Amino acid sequence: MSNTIRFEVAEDGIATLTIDVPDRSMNVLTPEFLGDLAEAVEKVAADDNIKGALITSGKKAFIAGADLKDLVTAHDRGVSVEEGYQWSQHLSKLYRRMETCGKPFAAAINGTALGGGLELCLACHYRVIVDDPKAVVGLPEVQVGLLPGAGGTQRLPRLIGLRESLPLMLEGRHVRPDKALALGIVNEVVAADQLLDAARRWLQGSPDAVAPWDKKGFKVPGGAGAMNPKSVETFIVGNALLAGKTQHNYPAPEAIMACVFEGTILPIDKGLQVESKYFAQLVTGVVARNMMRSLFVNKTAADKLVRRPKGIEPSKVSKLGILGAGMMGAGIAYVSARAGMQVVLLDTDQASADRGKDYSRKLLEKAQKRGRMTADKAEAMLGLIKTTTEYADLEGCDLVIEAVFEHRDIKAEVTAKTEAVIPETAIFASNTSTLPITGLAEASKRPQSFIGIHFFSPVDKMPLVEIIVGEKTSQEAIARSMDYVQQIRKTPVVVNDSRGFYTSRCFGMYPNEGITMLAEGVNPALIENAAKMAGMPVGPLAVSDEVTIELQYKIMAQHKKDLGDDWVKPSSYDAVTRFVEDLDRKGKRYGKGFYDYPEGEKKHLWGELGTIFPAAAEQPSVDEVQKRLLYIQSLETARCIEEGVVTEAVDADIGSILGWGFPPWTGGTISLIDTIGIARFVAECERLADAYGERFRPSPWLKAKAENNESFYGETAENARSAA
């Protein structure tokens, strides 16, 4: 009997296949799934008195894929590309069998099915959607460094045509029913109470049902193949375009594109070979493995608290305090409002309160624009922010959040005012991205219920939250802060006090390097575009202009003041030194930094750069710019670790990924360490010493680790596993 597949046979010879995988949230596909999907084909296709099979779910979505737990441990375990390669053609045959066993299927797709469960129903010879914009369907495998495995890159293609399928896998695309509907992936849009209906029906007229590839003649769309000059444009102008948003560094776009030009031109049992080929050589790479493991088995744990503290009662914030109503103040009241708290946004006077309230008006009036929320909604948001200049408003919080200036009397004189009226039993975080926590918490009476939250701009996109622990945080107050993440919907990641915490000191590293390259003579370009080669969002000088180098300047000169004989001058500082005081060019608020910004034109680094900085005889090649730029984040971020800054891999790792970008194909700061292989990048990291500063020598931890071939990912890993 099928543990997974609930089988029932009505009187007009219909079979209703629900796929309910137990102790599963969701519907993915396990392997006890696939046996059970496998029995449950031959009996369809066995049996006279079927005519046809509906396939639908006992769950609240169709099937949310495969199972990354399984793949992500394939590179480390040693796994072939031959058993890569049998993995997928195992799926690909049993959906192929389904689709050529003589008896038509039909997908009542109630909910999301992405991955292995829209292929799923592109085997399926018709396909009904419920209406419901939550009911997305897509082949996402790419954003895991994958490309989908079960025939998606041959019968998407052939269903819908080359230049409409290959955006959706290669940018792993969600599209909603109506969207759906309208490119052909799917056949029909019903109401919920119509779904299985809809369904039942077409089978009951198409008994002999044939998909579209395999009648004589068939042609894919559009064209696929050399010869057809629709085709090749497609293949050309992707390339190039593809080429230059990856840079070479993530082969699964590339593969997906090979697969799809090649595949296409052959009949569909070859390409289905193709496709396999091509998922082997992913899955058993190292970019898929990094991918896997902090994009989805991490992240997934992190999303469920996997680290907070164990024994303390779940908690809700009703009622949330903002202190401050600038950029960041005024982020975290949307996407507090958002959640469907109420929040109060204080600031020195109503007008500056107000216009932090506005800044989620723009934003619901943009999401009205765009068909996304009502007006009643908007209107009902908005009303859960209360603007204030009135301490006493804060009567009541569960939570207050201080979003005030970067300066240690102003925290102070709003910690006093904000703890005389709030709750005995309220936690009062600080969003400082730089200042130690312990020391703003010697402001309150309650240090215990003190702790940092550190959002990062802008709140309502980026998806990290930095919690930083102070010497005297109790385990209640990370684990409430911690819920008060998930209850926004963002991941967190724990980390403990320190100068510039963990993303803040690990990411200041980046600009630090890009400017003292400047000002060791290497052209400005190279630094820029070596940077976002290696898969930085943004080159290093151009994210100093957005921060401001003016920023940069203070927090230096703070960092001075508190060290006293302790401080070590970073590498940058005479040349920011030099930008702020004698050039007066501060970065892009200031309207010129390292770059240009001329009103109505494209930025452009600032002509007199190699005045100032002239350019070295001999130039650094892009290599060695881009080790320059990487080793020295992860380099901080193993300090970090050694420290005890940041107490787990993964975290650092997410961190890095989500909180400033650091290249996705790396796994993150520590996984590059990982992927480099621990002792060569000790060894780079010696010979960078000697050549630039003793910044990037590695520490005696760290030497020893490499003595002994220690990997930072271990058992850390396994409980990440176990817990997503």
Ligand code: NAI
Contents of the next structure:
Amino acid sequence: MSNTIRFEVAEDGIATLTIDVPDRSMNVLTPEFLGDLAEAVEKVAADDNIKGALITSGKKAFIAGADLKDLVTAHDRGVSVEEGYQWSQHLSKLYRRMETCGKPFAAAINGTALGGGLELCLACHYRVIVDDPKAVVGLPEVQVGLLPGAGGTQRLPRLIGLRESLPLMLEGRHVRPDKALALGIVNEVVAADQLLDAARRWLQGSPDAVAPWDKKGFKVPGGAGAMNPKSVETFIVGNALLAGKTQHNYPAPEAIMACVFEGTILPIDKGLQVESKYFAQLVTGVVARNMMRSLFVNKTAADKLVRRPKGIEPSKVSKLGILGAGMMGAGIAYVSARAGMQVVLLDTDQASADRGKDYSRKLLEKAQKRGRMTADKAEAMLGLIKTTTEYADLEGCDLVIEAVFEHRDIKAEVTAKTEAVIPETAIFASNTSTLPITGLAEASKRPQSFIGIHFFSPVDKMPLVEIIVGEKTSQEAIARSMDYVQQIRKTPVVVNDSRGFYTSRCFGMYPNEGITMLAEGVNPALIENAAKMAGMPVGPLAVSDEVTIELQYKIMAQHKKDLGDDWVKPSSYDAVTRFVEDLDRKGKRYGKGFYDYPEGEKKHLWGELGTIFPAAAEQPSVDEVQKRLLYIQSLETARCIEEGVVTEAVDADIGSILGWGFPPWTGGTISLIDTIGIARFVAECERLADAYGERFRPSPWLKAKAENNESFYGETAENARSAA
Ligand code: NAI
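Now that we've seen the form predicted on its own, could you pull up the form predicted in complex with this ligand?
Let us now look at the entire complex, which starts with that chain.
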């Protein structure tokens, strides 16, 4: 036995297995742990003095799940489907052995139990969980393109029925103890100090416990199978909803449906084999690789600040200044106060500053109504936000974030006024969305402490923050900005200064392409639907309306002015200009754009679009529209890497998914290129350039990469590992 489980037997014959995987902050299902568990189960089974076993954890959480760092490399290592099947069967058989070895097992769930951790609990005969809302349980595998491959898809429906279990697995939802009890996932919720006693008491009184599905005459609660009307209804409706939501881009939820449908009409052991079969297909597939790599392994690494400059003391913001209490300033104030910082929110007049604070008040009221926050805590949080018009109040700030109007002169003025009062050591950050940081830093006396901290709207919901490094920005300013982003529990990506930085620049290609197609005479409904079918959250025309066509118009005008002779007219320029200047349809905020927004009704595409841009006689295929919309974003990202705006493929991928909702199944803009294969991607871009314009032309750098058969992730597995 290695040392991941402490095994103790008390006088009453109850063995306690305390899981405590060394050198890990959380218990995960490592090969060593599985070996130890197998040994412990056999010991319990063989020893007549042992009457039953209690499984708990020596850490704060119970078990966080499988070790994805191993699974993420499966596709790239060429793991076979047969091998993937055996992985799942190995674990499944171990849990099954525990369940059927003849001794009762109880899980004393002292904290979060997710994925393989909850599956272990489900294979126990009894489950007691601590009464702590933070101790959530769930099967979140779907979120990284997998399915619960250790019995989850078989035991959960057999325990709580198909209708209740499917949404939990299809959405990967976390469930709090009270809800877990109501659903029947756990048997008892008790105070922390009662946890082990409760499990022990049950074990003492249940020497002959058998899993419900091993009892004669067992029936799945609510019924299962093709002849059961309720189950049939669940699958017909469920499949339709799923197809609508995922557009068949995600194999995992479909596989979960199939496991539950096929598995629950079979005896459990056969059902477990069905599950392993589907698991193997997923784990060796490219979508799971993409999702595990970007959304878990590399996101976790980014959250742990892998790219933080080395050798700089960790820092913490105690007092934060925010200039401008508009939409962005108000959101930044909220997330910062939530993280416990003292916030000074400054605007030109007191009423505007107060309105900014009201935003937090409203969000906190909502949280209280939903039972997510106590009145005292909300009051304390609000108390952290001081509104003002006086620069003197910024004294003592560790960091000041500027979110005033997008105007160079106003930004320069507030920079100077702020620097006059803040400590020499403070960092000054701009939340500008378009103005290059190096230029803005010219207004600063300490350009080394001047940086871009670019939030996304709405700030309280969006998980990404883009940190922009100006020419003179110091390593310390980068490190401290990253520390701040970690403090507010968001994910940072660090990029170099460029027009539009990384995210705005690449995302901007999406509405541009959509509007270009519209102007070419492509049916607008085809454009919008093809985009959503590819997995973009919102169509390019709808998103243009959201950010306003006017804003795109202004940005283009600014670029034209700034770039002079180097300016290249964007392909959507004429259409955007026409909508703003001639048609006065400037976007959603103005009640009209590419869509109409009738009061109390759903928005719909403007009926006159076909008159303005008559439909082309020949319409492109859905596939062609999708290619144009996705490839142009990936190609622009590749350009950002070529120019050094983004230095790592990993950052580009995380930024694209978390920043603007690039479809997660792709793994991000760069993973999409690697998934297609760079040579194929380049060839397709050449074709698109010939057909639609030079913006699709791949650069010599990218072509050389294709000719050398390189990929962005190189030795993909290694890259993912080194980032972790
Ligand atoms: P907003 O117009 O909602 O708010 C700007 C606020 O700044 C107003 O409350 C205004 O009174 C205040 N202000 C103007 N001049 C000031 C001065 N001299 N001193 C103090 N306060 C002053 O604008 P929003 O949308 O919050 O944008 C702010 C900044 O954030 C801009 O630079 C914008 O480009 C950037 N940004 C905006 C995003 C968005 O989605 N709206 C996303 C990311 C960045």
